[in-house]
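Let's start with one chain on its own, the form predicted alone, as structure tokens.
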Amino acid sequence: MRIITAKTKLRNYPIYISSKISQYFPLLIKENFKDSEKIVLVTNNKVFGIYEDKINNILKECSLPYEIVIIQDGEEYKNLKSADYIYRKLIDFNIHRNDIIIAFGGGVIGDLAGFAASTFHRGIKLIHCPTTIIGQVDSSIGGKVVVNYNNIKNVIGSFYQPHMIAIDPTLNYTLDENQIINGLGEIVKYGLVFKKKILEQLSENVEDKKKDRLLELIKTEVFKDIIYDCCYIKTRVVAKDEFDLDYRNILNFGHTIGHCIESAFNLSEINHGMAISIGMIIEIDISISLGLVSEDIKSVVLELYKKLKLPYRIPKIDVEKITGALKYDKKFKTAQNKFVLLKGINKPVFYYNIEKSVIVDNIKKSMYNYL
């Protein structure tokens, strides 16, 4: 089993990565959370689906009583009326500070569960089991807990680190093709922005031509040592930045535009993930238009995308449902927006008060059938 110790002026806590995570579980909780009582497992209808039998064989061995809390699956679900039906689970439990919620899933259970656990009681023992890539390599990891409201992303929230997490990668195993195209666009990011090794690792143990290429990679071993340096990567920026002030915004390579694909799209026909791997290509674009950085990049970003299947367009809309969704980026003030962009892989830069006709028109560029 592979540690890391995520360190912030909150707390300090493991990251357990293991495929016999199941297996040790039970005595992490028993050293860690001595003073527990009862156990509340949030997870959605999908991976409780899958995962029925083993969720409450791990649960039972914990021997402390336990609920589960399941919501239905979907971004669009990552909102106040699932955390008030988790809070009514909560109170129906008599669930105290010293007691646990487990969020067992991806980024939105993730997000949901730890905004529920960060405001009951004004904060009670959390604990992140993420079973897909995105929740295991970055959502998981350094203390956002949010919500959306009113189709705007991720407004509504605050920071909250865990008390643990707890990662598994073979539950990656059970994800469908874009599931796994979800969580390697959040991937190649931190290839982009901070280690050109993850890039290089993805192109090498990915066979072009096979159908299954994409989840055959993710069974490799060198697959888990790139979930281990993503998670690495993500607690040492967090530590610079626990608060998102400055430096963690770094984070947000493709996202300031991915964000409001999202939102453009409703929350529920484009996945995080792809909505990201499009951003970073307009955000590259961007790059390009300002003279930071060379088409050569572009070339070289789009031949990895091809050999993942990551997205790169888009359906065509009208720009302004995304353009007008940017206000609401935490990055932005009202007279003032902040964009990271590229100088070069591993070159990332903060830019400022980009001109909206560039970014339009970089949007533009990724439209299907644009004219």
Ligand SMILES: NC(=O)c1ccc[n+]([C@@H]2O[C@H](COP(=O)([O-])OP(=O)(O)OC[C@H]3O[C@@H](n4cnc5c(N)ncnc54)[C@H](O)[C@@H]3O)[C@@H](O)[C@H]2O)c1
Contents of the next structure:
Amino acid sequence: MRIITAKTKLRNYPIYISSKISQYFPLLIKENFKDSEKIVLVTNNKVFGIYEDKINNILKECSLPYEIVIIQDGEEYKNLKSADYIYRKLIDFNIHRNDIIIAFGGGVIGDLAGFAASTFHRGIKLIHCPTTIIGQVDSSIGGKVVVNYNNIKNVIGSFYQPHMIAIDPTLNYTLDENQIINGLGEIVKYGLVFKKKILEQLSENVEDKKKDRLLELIKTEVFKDIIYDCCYIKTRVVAKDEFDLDYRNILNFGHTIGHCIESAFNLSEINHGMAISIGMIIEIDISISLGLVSEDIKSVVLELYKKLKLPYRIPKIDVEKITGALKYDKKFKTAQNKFVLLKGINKPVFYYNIEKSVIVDNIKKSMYNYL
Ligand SMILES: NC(=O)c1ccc[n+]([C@@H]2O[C@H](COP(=O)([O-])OP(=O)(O)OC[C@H]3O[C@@H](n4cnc5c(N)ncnc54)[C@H](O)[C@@H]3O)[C@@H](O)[C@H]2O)c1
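The structure above corresponds to the form predicted alone; please provide the structure of the form predicted together with the named molecule.
Complete assembly follows, chain above in first position.
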């Protein structure tokens, strides 16, 4: 088992990564949560459908009374109504401050259950067991707990660090290909911004044109190393700027436009990693337009995208629907926009006050059928 210690102002916490985590989990609970008397596991109907037996077996081994709360699957359920549902269950189960919420699911469940854990009794124990690649390399780490509101992404939330993260990379094997692509988008971001080796590992371990190549890729040992590296990078970035005041914005490469694409397509028609993949291409195009980097970088990235089946274009849509969502970007001030752009691979740079026409032109360029 590999362990990373995440260091934050609120608390330091361990991240355990192992394909055999279910064997260790009960022991980790007994050792790390001596004061806890009950467990509430929050998951969704899809994940529960796949892992019901596994979940029950692990929880039984923990020797604490437990309850399972099931939320409907989907980004559209990451909202206050679902949080309210969880609060009611926590009250029904008479949950106290020392008791544990386990978020067992992807980023949606992690954000939602984390939000409920952070607010119930002003914060109860939180364990993330991420079951998607996005959850494992990104959303479970760093303490952002949040829900969507009124079709605005991630607008109501806070920072609440978990008490433990348990990552089992084999849980990803049941993801469908779209979800694998979703996670790979985020991993490519780590490669482009922080560690070129990740891009090389991805490229070398994916067989060209083979139908099941992505599933085969995520089953390799190298992919487990990649998960570890991404977790390590994220914990180090968060340790430098836990509250996302400046440096942590670096993780936002591809996300400035990516989040707007998600909003423009009503949050559920296009998944997060896919929107981020397209967002990265548009932000590379903006970097090129501003003379920060040469065209070559784009061809290298597109070559990798092809192998990994990552999307780089969006269906034609009124561009204002995308740029209109920019005003909700947390990095922006009233009169100043802020992007993470690239001066090269692993050379990220913050860039301010980009002219709207540059943004609009590059978004339009990424649309299918745009002449
Ligand atoms: N808090 C953060 O720092 C942070 C960072 C990145 C993303 N996010 C958030 O995370 C969410 C995206 O995460 P996601 O991509 O994991 O989405 P998700 O949670 O919706 O999961 C994607 C799909 O995979 C299914 N699924 C989950 N685990 C599975 C498994 N093991 N096998 C089969 N299917 C499985 C889910 O039911 C869902 O249908 C967004 O809401 C995004 O805003 C948060």
